[in-house]
Amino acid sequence: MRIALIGYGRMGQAVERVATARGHTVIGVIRRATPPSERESLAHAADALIDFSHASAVAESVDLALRTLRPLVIGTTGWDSQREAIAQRVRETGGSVLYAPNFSVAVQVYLHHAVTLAAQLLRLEGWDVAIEEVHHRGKADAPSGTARALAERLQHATQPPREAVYPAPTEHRLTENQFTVGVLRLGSEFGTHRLLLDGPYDWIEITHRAKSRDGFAYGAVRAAEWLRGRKGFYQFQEVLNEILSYLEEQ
C-alpha cells in the first residue's frame, strides 16, 4: 500500500516506522506549507492518507480526501466540535474516513473493560470514580483525546448518569454524580490514563501506559489496512474485533 501521510511530527515519523515495517511504502508528506498542486498530485498518488498534523488542518484534510476520493485516517485530536459536520459530510459524498482519539490497539480494549468494570462497581453505595491523564508537556488539547472518549463513555454506562466535570471546582464540592477528570503535562511522557474507582472497602485503579508512539502507528496503519475498499465515516472501536481476530500473515 502507498501512503501520503498528512504532518512529519514524531507520530508521523512513527506511522512511517511501523508501515514501512509492515510492506507498504510512504510515497510523501504533506505539510502546511506544501503547495495546492503538489497535495493534490501526493494524494492521487495514494492509496490512502494519514494525519497526525494539527485540529485546525483536519478540515483541509477531510476535504482533500474526498475530491481525490482516497481513504483518510485521522489521528489529529482536538477538532470534537466539527466531527459531527465532518461525519455527515463524509457520509452523503461518498467519502471513506477513520477517526480515533487514540489508536493504540490496547487502549481500545482498555477503554471497554475499564468502562464495564466502573459501570458495575457504581451502581453499589458508596462508591466514587475520577479519571487521570498524564502526557508531555507539549500536547495541545486537554484532557486528552483518550481521557474524553474515557469519561463519554463512562457518562453513558453509569445509572444514574454521572457528569465529567474538567477542571475540577474551585468554589463548591462536586455533586454526587459528577465526577472528575484529572490532567497533568510533564516532561516527554508518552500518555498514561487511570480509571480510579474509590469503594467503602476497596480501591481500584485501572492504568495504560504507552511504552513508545510506535503503538499509536500501529493502529493507525493497520486502519488504513482496513479502510480500503470502505465507504462511510468510522470509528477505531467499530473495526478493532475485527482487527483483533485478524491472523497476522506469516
Ligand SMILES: NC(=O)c1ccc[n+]([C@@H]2O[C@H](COP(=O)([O-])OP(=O)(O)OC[C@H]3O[C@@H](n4cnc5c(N)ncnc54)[C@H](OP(=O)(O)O)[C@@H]3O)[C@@H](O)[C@H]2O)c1
The other form holds:
Amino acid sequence: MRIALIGYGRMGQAVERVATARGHTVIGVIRRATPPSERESLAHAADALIDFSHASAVAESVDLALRTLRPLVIGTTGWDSQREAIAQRVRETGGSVLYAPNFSVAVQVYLHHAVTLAAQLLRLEGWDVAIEEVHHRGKADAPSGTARALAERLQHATQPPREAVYPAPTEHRLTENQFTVGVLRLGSEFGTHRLLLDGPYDWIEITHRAKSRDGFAYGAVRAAEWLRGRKGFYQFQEVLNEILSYLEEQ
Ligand SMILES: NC(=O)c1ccc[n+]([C@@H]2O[C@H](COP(=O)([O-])OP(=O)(O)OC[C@H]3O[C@@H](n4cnc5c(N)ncnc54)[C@H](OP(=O)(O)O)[C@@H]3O)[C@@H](O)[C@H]2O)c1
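Could the form predicted together with the ligand be given as well, to go with the form predicted on its own?
Below: every chain and molecule of the assembly, starting with the one above.
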C-alpha cells in the first residue's frame, strides 16, 4: 500500500518504520505547514492516510479523506467531543474512517480482561477501584485516550454504574459511586495504565506498560490494511477480531 502520513512526530515515525517493515511505502508526510494543494495531491496519490497529529487537526484530516475518497486511520486522541458528529458525517457521505485511542493489540486484550475482572469484584461488598496512567511529559492531552476508554468501559460494566472523576475533587469527598483517574507526566515514558482494586482483604493491580511505540504503530498499519474497500466509521475491535482470530482456528 502507498501510505500518506498526517503528523510526523514520535508516532508518525514509528508508523513509517512498521509500515515499511510490512512491505508498504510511505509516499509522503502532511505536516502542520503543508499547503492545501500539496495535501490534496499527496492524498490522491495514496491508498490510505494515517493520522497521528494533534486533536485540532483531526476534522481537517477527515475533510481531506472525504474529499479525496481515501480511507483514513486516526490514532490522534483528545477529540472525543467531536467524535459522534464526525462519525455521522463519515457514514452519511460514504467515507471510510477507523479510529482507536489505543492501537496496541495487547492493550485491547488488557482492557477487556481488566474490565471483566473489575466488574466481577465490584459486585462484592467493600471493593473500590481507581485508574492511573503515566505518560511522557510531551503528551498533549490528559487523561490519556486509553485511560478514558478504560473508565468508560468500567462505568458501563458496573451496576449501579460508577462514575469516573478527573481530576480528583480537591474540596469534597468522592461519593460512593465515583472513582478517580490519576494522571502522571514523567520523562519519556511510552505509556503505562494501571487498574487498582481495593477489597476488604485483598489489593489487586493490573498494569500494562508499553516497551516502545511500535506496538501502537503495528495496530494502526493493520487497521489501514483492514480498512481498504470498506465504508463506514469503525473502531479497532473488528481489526482486533481478525488479528486474534488465529486463537479460534487452533
Ligand atoms: N491511538 C494510539 O494508539 C496512540 C498511541 C500513541 C499516541 N497517540 C496519539 O497520537 C497523537 C500524536 O502523538 P505523538 O507522540 O506522535 O505526538 P508528537 O510527537 O507531538 O507529534 C505530533 C505531530 O503532529 C504534527 N501536527 C500537529 N498539528 C498538525 C496539523 N494540523 N497537520 C499536520 N500535522 C500536525 C506535529 O507537527 P509540528 O512539529 O509541526 O507541531 C507533530 O509532528 C497524540 O494525539 C497522541 O495522544 C495515539
